[in-house]
Structures are given as C-alpha cells and as structure tokens.
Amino acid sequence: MDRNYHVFSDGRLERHNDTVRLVTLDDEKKFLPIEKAEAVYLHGQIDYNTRLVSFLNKHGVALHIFGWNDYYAGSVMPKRGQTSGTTLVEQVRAYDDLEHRVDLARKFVAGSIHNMRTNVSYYNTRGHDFESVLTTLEETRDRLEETTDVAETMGVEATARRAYYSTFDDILPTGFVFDGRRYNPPDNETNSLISFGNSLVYANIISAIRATALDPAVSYLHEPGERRYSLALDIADLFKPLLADRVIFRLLNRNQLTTDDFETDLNSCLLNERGRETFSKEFEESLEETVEHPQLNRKVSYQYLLRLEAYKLKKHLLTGEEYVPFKRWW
C-alpha cells in the first residue's frame, strides 16, 4: 500500500524535475518520494501552484489540507480514474429508497457501536469497571432495529457515543480530562486530539472512496450537503474507535504526548507542531499495522481495510450482496 506524507513546516511545495520538493522558510529543501505516495497532508502554511497540482494528478496523489485549528479544510484530488455512471445511479437510488437508506444507516451505526464496545471491553479488563457502559452499548445496539428513519437512527448513534465518551475520563492519565465533546474550537487537550484524529480518519476515507467509483457526496447516515463528503463521514464513524481513539489512549498513557505539546489561545486548545508530528507518526504506523483477514485469508493493513469498506459498499449497491459493516474481529 502506498504511504502518506505529512508536511508541518511553513514554506512552498513545488514540482522539481520529476519529484516534489518542499522549500521551508529557512530555505531548507526536502524531497518527497512521490512515486509511492497515496496522499500528502499539509498542516503548515504552504504555497503551491498548478504545476504541482498537475504533477500530483499525473501520479494519482491526493493533497489534503488542514486549517489553523487542525480541522480538515479541503482536498485537491487527482482526476478520477474510476468513473461509473451505473454506480452513481445505484448510489442515488439507494439514497432515494427510504427503506434501503435506513437499512444502510443502521449498519453504519451497528458497526460503529461494535467498534466502540471493543475499546470499552479492552479497558474493562484492565483495572476499570465499565460493565454499565457495555450494557448501555448493547441495549443501544438492540434499539437500532426499531428505528424507522434516519433521524431516529442518528439519535441512537448519539446515545451510544455519549456512553462511550463517558469512559474517557477514566481511561486517560492524570492531567488530561475530557469533560464532554467540544470541537468548535476544542477547549482542552483531549478534545483537540479527538478533532485532529477524526480529521485524519476522514481524509484517509476520502482517498479510499476516490479509489472506487463511489461519489463521496452521496451518503446514507449523514445528510448529503454542500461542500462536504458526507459518505466519508458515514464510513469514518466505523474506524474512529480503531484509528483515532486507540492512538489517543496509547500516546497519552505512554506519556508520548504531554501538556507541553499543546497551545491554548482564546478559549481554544490545539496541538502544536511537535504534537501534530507525534500524533501523525503514530497514526501512520497504525495504518500500516496488519491483521489476518478471515475472508481474504491473508494479512491486510488497516489502511487497506478503509479501501475495502468502500469496495464492499459499491458491490452491495451494484449486485445486491449484503453490506456487512467493518466490525473489529481481533
């Protein structure tokens, strides 16, 4: 699987001969081996031009851009190599069919609850008592079949996530608190990490969707809207517990991130450059982890699981084969 590159410095990203070069404000020059790149993530203040965009397009490399507050700001995607009018039509038909749409929405939420529950179960056996939360998650999952519309399904997801988040203050080490989800802007270190981690998951899902012929703006759980890839939100919910939350717990409990890796300003709390580098490095290592896949009978990386999820949804829409959402099995 091709890899991702993260740029944290300020400066200019440019095509130089047949590769990509970063020129920092100190005139330091670094080269990115773009031939094997999946995507480039820009976290600093970076200038670039159409020559670079054309070059990245030629190599099928996406450019994901993050704003000053660690939020995903947008992407420059390569020209689509996978285009299918048939897939788009079937995608929209499923959206327009309320029964079909609600069924898919339920499956996204069921997978998400399962993966949240896996994290809670892990810590329940390591000195914490989360039995009541596990029961709540099971009861919430069982209520899914009773939902009759998307709004009701979203409500079930929100209930499950509140129960899941209620474990964070116990899991996190001394010095870090959660105190409820706040993200506009994040008001403490934990919320800052969740926002940054979720943004990385979201951007990786966009790249995975674009590798198929699916349209990232046609979704089933989250309402399609303007200027956002709502299908990426649907699929990202499945992987946030595995990719974002596990990285957060690991980095904080191993003291690899401390309060010195954050900066506060005007009631907001954000990772500084060193903190973003530490988080992104751990996140990328998680994407490269492999697991034996029971159906494929071979090891696959976590990053491949993202692309596989998009392919499973596409196959369901085109052939009617049941869509089974990603549920961590190991």
The other form holds:
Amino acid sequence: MDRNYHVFSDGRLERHNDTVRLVTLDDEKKFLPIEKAEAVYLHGQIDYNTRLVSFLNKHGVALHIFGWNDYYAGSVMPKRGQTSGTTLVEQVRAYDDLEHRVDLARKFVAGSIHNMRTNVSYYNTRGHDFESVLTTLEETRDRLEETTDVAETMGVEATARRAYYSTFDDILPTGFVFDGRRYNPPDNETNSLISFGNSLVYANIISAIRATALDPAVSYLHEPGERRYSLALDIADLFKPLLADRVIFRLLNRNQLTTDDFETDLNSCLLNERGRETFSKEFEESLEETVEHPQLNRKVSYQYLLRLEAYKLKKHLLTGEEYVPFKRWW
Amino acid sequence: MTDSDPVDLLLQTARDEAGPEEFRVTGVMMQYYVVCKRELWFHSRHVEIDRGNAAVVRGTHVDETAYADKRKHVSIDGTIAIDVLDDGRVMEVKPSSSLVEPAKLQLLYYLWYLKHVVGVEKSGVLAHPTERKREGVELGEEESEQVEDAIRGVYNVVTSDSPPPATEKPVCESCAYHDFCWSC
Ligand code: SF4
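The form predicted in complex with the partner chain is what I need now, so please give it after the form predicted alone.
In what comes next, the whole complex appears, and the chain from above leads the way.
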C-alpha cells in the first residue's frame, strides 16, 4: 500500500525536476519519494504553486492540508483516471430512495456502535467497570432497528457516541480531562487529540474513496454538502474507534504525549508541532498494522480496510448485494 | 429486453439492421463467459477498480511476439479482432493451460462470426506456445450450436440487473476484481 508523508515544518514544497522537495525556512532541502506516496499531509505553513499541484496530479498523489482550529482544512485531490457515470447514478438513486438511504445510514451507525463497543469492552476487562456503558450501547443498537428516518438514526448515533465518550475520562491518565466532546476549536487536550485523530481518519478515507469511482460528495448518514467529502464522514464513523481512539489511548497511557505537546490559549487547545509529529507517527504505524482477512485469505493493513470499505459500498450500489459495514472481528 | 433470439439480435446489430436495442459480443466477452460470468457482468458495466496490489490483467494476446511474422491482425466491425495466418486460417493463442476452453470458444466464435456476418468460411488453429503445439479447430454443426448457446448466455448475463454471485475458483486469485468480490 502506498505511504502517506507528513510535513511538519514551515517552508516551501516544490517540484524539482522529477521529484518533490521540501525547502524549510532555514534552507534545508529534503526530497519526498513521490512515486510511492498515496498522499502528502501538510501540517506547517507551506507555500506551493501550480507546478507542484499538476505534478502531484500526474502522479495521483493527494495533498491534505491541516490548518489550525479543527485541524483539517482541505484537500487538493488528483484527477481520477477513471470516472463512472453508472456509479454516480446508483449513488444518487440510493440517496433519493428514503428507505434505501435510511438502511445505509443505519448500517453505518450499526458498524460504529459495534466498533465503539469493542473498545469499551477491551477496557471493561482491564480494571474498569463500563457495564452500564455497554448496556447503553446495546440499547442503542436495538433502537437503531426501529428508526425510520435519517435524523432519528443520527440521534441514536449521538446517544451511542456520548456514552462511548463518557468512558474516556476513566481510560485516560490523570491530568487529561475530557468532559464531553467539543470542537471547532477543541477546548482541552483530549478533545484536541480526538479532533486531530478524526481528521487523519477522514483524510485517509478521502484517499480511499478516490481509488473507487465513488463520488465523495454523495452520502447517506450525513447530509451531502455537510462537508465537501461527506461520504468520507459516513465511513469515518466506522473507523474512528479503531484508528483514532486507540492511538490516543496508547499515546497518553504510555506518556508519549504530555501537556507540553499542546498550545493552549483562552478558548482553544491544539497540538503543537512536536505533538502532531508524535501523533502522526503513531497513527501511520497503526495504519500499517495488519490483520488476517477472513474472506480475502490474506493479511491486509488497516489502511487497506478503508479501501475495502469503499469497494463494499460501491459493490452494494452497483449489484444490489448487501452492504455489511466494517465491524472489527478480531 | 427483447423477445427475439439474442443470436438474431447480434446478427442484426452486426449488419446495422438492429432497432433501438443493439447487442455486440466481443471475443473477450466470450472468454469471460467461460471463465467467470460475474466478471463478464462487471466488464459489461465497465466496473473499474484500482486494485491495490499489482493487478494481473488477463488477456487474450499474452503471447504477442510468438508467431508475429506469420500472421496479420484483422479487425472486423470493431467487434472482433482476428489473427490470420498465411494459409488463411484464423489463429488464437492460448495463453496458459487454464485458458484453453475460453480461447477455444473465442476462436469458434470468430469462425462463426466470419461465416454469418462476413460470409466466409474459415478454419482455425489454436496455438499452444508453451507446448509448441497447434490444434486445428473447425466450426461444425455442434460447434455452431455451442457458440449460439454462448451468445444467448452472454445476453442473459449482460442484460440482468445484478451479476451472478461470486463463487470461489482458482482464477479468482489473479482476477482484477478479486478484492472487489471478496471484500464482503
Ligand atoms: S474474483 Fe472470482 S468471482 Fe469475482 S469476478 Fe473475478 S473470477 Fe469472478
């Protein structure tokens, strides 16, 4: 699988002959092996020009830009080699058919609840008592079956996620309070980490969707247009517990991140450069973790699971075969 | 969907006499028909995916260099592309031992097409480059029927709203749709 490259320093990213190089403010030059790249993530203040953009475009490499506030600022996506009118038509058809749309929305939520539950039960057996949260998650799962519109489905999702987040204050080491999800901008370290982790999941899914001919703007659980790539929001919910939250728990419980890795002002708290670097590194390692896939009969990386999710959705839309959302099976 | 026989529909299309519904079958479609009907359906809908790991593209003319001096490529109606040997026989190269059946049906289809659309009767030869062997192929009564059944079969697959379900078989391993089919 192709790699992601993260750039943390400030400076200029430019095309240099047939390569891409980073020139930092103190005039240090570094080359990025673009042939093997899936995407480049820009975290610092970086200048770039159209020559660079067309070069990345030619090589099919995406540029994901991480700004301040809630981190994700936007993407420069390469043109797709292939487009599929049929796929887009089927995507829209499913959106327009209320029953079909709600069914897909419910599936995304069912998968999310399952994956949140997996994290909670892991800690439940390791010195925490989360029985009541597990019960709530089971209840929401049952209530999901009875939802008849998207708003209701969203409501169930919100209840489940609130219950799930309520475990964070217990799981995280002392010194890291959470006290509920707030973003735009995040108000404390934990919220900041969740925002950053979720943004990385989101950007990786945008890249995964691009590998299919799915249109990232047509979504089911989230309203199209809620974000530019709202389909990535639908899929991201499935993967946040596996990809973002586990990295957060790991980094904080092992003291790899401390309050020194954040910049706090009156109403916001954001990772500083070193903090982002530590997080991104751990996140990338987690994307490279592998698991035996029962149907493919081989090991696949977590990153490839994102690609498979896009395939599954596309397959469902084109063939009518059932879409089964990602539910962690190990 | 039409009530008329897909074979007639194909012939009308080839002769430019078809109504609003056209039906063309390429040699590759004949091969897919034998190898995997699901793959045929994907192919007919232009379902394309970037396979993460190196895609193995199955093709007819794997061995383009073999026999290059003794044949010429002829394309007919943009539907079929045949290789004609100096002695006038139509040749098809069998790329690997697992693809002998599909290559043979494709060759028979070409012979059938030449006879019914172009109006020339030809003999065929199936070349096995790895075994340095050539096998003569003739379009007899039985073979014609086999081709026409396959044409009807192709029609049923490509006009249906959903593909036949995936069934696991050895060719899946090297199929471009492998991860698409088995991501589940
Ligand atoms: S993976 Fe197997 S079932 Fe799927 S299209 Fe390919 S050959 Fe057919």
